[in-house]
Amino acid sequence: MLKSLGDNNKIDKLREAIASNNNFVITCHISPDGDAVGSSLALCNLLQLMGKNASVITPDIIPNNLSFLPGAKDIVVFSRYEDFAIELINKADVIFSLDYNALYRVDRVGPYINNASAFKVMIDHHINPEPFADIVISHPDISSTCALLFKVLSELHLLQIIDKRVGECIFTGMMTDTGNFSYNSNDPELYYIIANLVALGVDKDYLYARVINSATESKIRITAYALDQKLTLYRDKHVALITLTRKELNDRHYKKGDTESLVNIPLKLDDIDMSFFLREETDYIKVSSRSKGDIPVNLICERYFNGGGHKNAAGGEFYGTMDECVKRFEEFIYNNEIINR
């Protein structure tokens, strides 16, 4: 059985909004995951299932190893399709903001939904939620969106109407928000969902094999590069740091999603306990950080990179050259205690 999330009298006003209306649009945030699409494309299959009009929005494209998922090669990507994206928002009874608190975190994509006329759902798991949206079901205690949405599922007894599809999507985003399992995943509520979603006919080890132990050619050589070439480690403060600029991902051919779960790989190392990676997008920084034990690297990414996440997965961004960021990372490291052994 699944605890209550307590929000009964939004849960109420979600199934009125769900029953009473037929266009819906669910949006993620930019650079989506496995959660972030995830979770979406388990709503809009639901929905679809129970004969709504819904589309997924994302504000640029999806990573190659998620667009095997049921329903992935529908997405509007708005980078791509602007004009029919924003004709989707401005048509919906509803929209939904999956996987994200702020509106920043939808990029370009932000003010439309905030212009909107549609009702507005939020179902996040992230800290300090905005109030852009008439309700917000936020759990920072859930370890994903998918599994909150699965528990969102169930308090409107809908549970009956999802299928393989559905459990699928759900799925890959509670297994690539943990790590496969390896953190945030001591809550006995996500095995009950998991033993659910097999029950279905979900596979998990071919699902496994598809996201998490499989990669492209470039991913391999990226792989290969960032751990020969650009990792450095702060032994004295158990910190490991990788950086790719945008010139050397594009001398390797990158790809979305190459170097996903790259900043895991540090962590095996037994005398470091946090392993940090900057990505040079067109206009800023990305940063990704994963830690041991009690480190919060949430904090972190909140206080020093814009961002925030889970006590041992976060990620955040930073708006300035590669240079810059790496003197800001080098500051708090050698400047903050919380992450002294």
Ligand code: 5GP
Second form
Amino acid sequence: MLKSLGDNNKIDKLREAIASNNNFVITCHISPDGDAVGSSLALCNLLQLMGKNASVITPDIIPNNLSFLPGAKDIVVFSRYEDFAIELINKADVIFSLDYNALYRVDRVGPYINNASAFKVMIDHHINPEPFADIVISHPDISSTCALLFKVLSELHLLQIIDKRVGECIFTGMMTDTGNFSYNSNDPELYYIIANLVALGVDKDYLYARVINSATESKIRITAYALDQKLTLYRDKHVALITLTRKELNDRHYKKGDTESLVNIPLKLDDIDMSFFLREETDYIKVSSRSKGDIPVNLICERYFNGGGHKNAAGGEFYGTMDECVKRFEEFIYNNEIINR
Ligand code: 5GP
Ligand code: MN
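Provide the structure of the form predicted together with ligand 5GP, given the form predicted on its own shown above.
What follows is the entire complex, opening with the chain shown before.
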């Protein structure tokens, strides 16, 4: 049995919004990960099973390793099909915001959602939700939006409708947002949910192989280069840093998604508690960070890199050069009490 979310009023309103409407748009954050794509496709597939018109809109393209997920081929990528995406948003009765809680996280889609007349529903697990939605179902204590969505569907009494395809999407987000159940994954409910998904026919070993063991050659080569040439260990601080410039990425035929999970690798070192990865984009530096135990990298990313996220997995953006960003990073590691263990 699952514990109640304690959101009975919101669940009642959501049930009514689903029952009384036909056109649904589901959105998730820029650079969508397994949880963003998984939760969006799970809900989209479910609404379609209920006979509704439902579409997923992502701000930019989804990573290759998620393109096999049921329904992924029909995702409307805003940066490619802007006019069509805007038309869908304007025609929508209900817009869902999944796996994000602030409109800047959907980039250029944000103003269209903000101005749309649709009823808006946020289902998310990041702290401090912005008040742009009519229903805010926000549970930062739950490790993935996919697990939260399963609980929401359970409270909506929709579990009897979900099929293997929906289950595959939900499992994928639960897996990726916990590093394959290696962090934020001690809640027994997760395994209750997984038991239900496996009973639906979800093959978790297959999903692991498709999502995790699906590297491109460029990903493997960039990873090898980064670990061999671009890893700095601040061993006295128990911190690791990897940096990659545009040129280094382009020289190795970088494709979106190729550096996904690179930031996790230095945490394999017993004495490294915190890992940062700085990737140069065209006009800013993307910051990615991971930590062990109680170290709150979300607070660090919020304070130093205009970002946020979860305690053990967070990110942000730095507007400046790579050298300036590294300087900022070093100022922070030599002046911050959080990291002195
Ligand atoms: P990743 O390092 O995989 O890109 O991001 C890890 C987590 O950090 C994401 O799931 C998201 O919660 C958070 N995150 C990443 N980038 C940003 C950002 O620019 N702003 C905020 N607020 N959170 C971010
Ligand atoms: Mn998530």
